[in-house]
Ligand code: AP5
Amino acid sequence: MNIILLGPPGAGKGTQAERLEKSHRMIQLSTGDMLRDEVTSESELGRQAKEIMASGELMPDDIVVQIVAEQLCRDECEFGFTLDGFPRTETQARALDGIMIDKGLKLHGVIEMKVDDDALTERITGRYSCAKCGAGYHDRFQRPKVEGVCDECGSTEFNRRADDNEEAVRHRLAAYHAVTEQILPFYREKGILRTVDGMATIDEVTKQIEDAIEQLQ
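Which structure does this chain take on its own in the form predicted together with the named molecule, if you write just that chain?
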């Protein structure tokens, strides 16, 4: 099963993609995570990405398309994958179609996660993740079982993202409404777009996504 999770910053794309990886072995392909890895490794691409991401603007299409094309060659993708944060522009959506055809892959569905803008800032400013394994948490909505200890790997070190501040969030939201949302009709016309209520609890959203996946199979 190969799907796209599409939604604004803080919609819960990463949270749900992590769950699908565990429950369905669908590999999480997050362009944001890939770009953050480049920033951490201080590669040439990472140096370019650092400033653009911190400001909340979008990276150039050709760069992200190339990264995704490489990732889709991974053997682990044979059980399926969840694209998290890609595509974000019509150019990217059309390029993805081409990549999928070249690789003989099928895109089964696109799941839009709808969340009110007001809720997103609270989600984003409360978010943190394990510094060792990357598992995601939230100050209010998703705390570790033992305070200060990662549920997944036991690490006691956590990070917050450089672009999780109010100004960058404003730009990220504006980019979502001005550009990314505009690709919804592209997938609606293909008949593979489903919408879930991203305002529901994390478990309820998982359930809605599971139902959508069942229908799309």
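Residue numbers count along the first chain shown, from 1. Under this definition, the rigid core comprises the largest set of C-alpha atoms superposing within 1.5 Å between the forms. Here the structure is a predicted model, which means the values were calculated and not measured. What changes on going to the form predicted alone:
- In a rigid-core overlay of the protein, F158 has its C-alpha displaced by at least 2 Å between these two forms.
- Relative to the superposed rigid core, the position of the CA of Q182 differs between these two forms by less than 2 Å.
- Taking the rigid core as fixed, one finds a CA shift for A168 of 2 Å or more between these two forms.
Provide the structure of the form predicted alone, given the form predicted together with the named molecule shown above.
The text that comes after this line covers the one chain and nothing more.
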């Protein structure tokens, strides 16, 4: 089974992709991870990507498409894959169609994780993690059992992402609505788009995604 998870940053795509990898052996292909791996490899493509990332510019379609094409050749994709963070534009969506045809693969479905902007902003801006073990917490929804002490390792140091502030989150959401959300009609016309409630509990979202996959098989 090969699917795309679509949704704005913070919608929970990575969490659900990890669950699909465990339950269906569908390898998670995250654009962010792929770019970082390419940079670490110090390949020619990685060096180009590093320079662009350092400049703060958006990654050109041709570089992202090339990296995804290479990843789809991995043996681990034998049981299927979940694309997380790609495609972001209709140009990338059409390029993915070409890649799939060239490799004799089929895209079975696109699952949109629909969210409420205000609720998602609260979810993202309130999150933080243990600086030592990475355990995740939230100002409102998941505080440590003992205030200021990590439940998992007992550390008293915590981190917040610098871009997990309301201005940055609103900017990312606006970019998603203006660009990535516009590819939904492209997949709707193909009859492979399904929508789930991304604001439900993690387990409920998983159930909705499993139901959607069953429909798409």
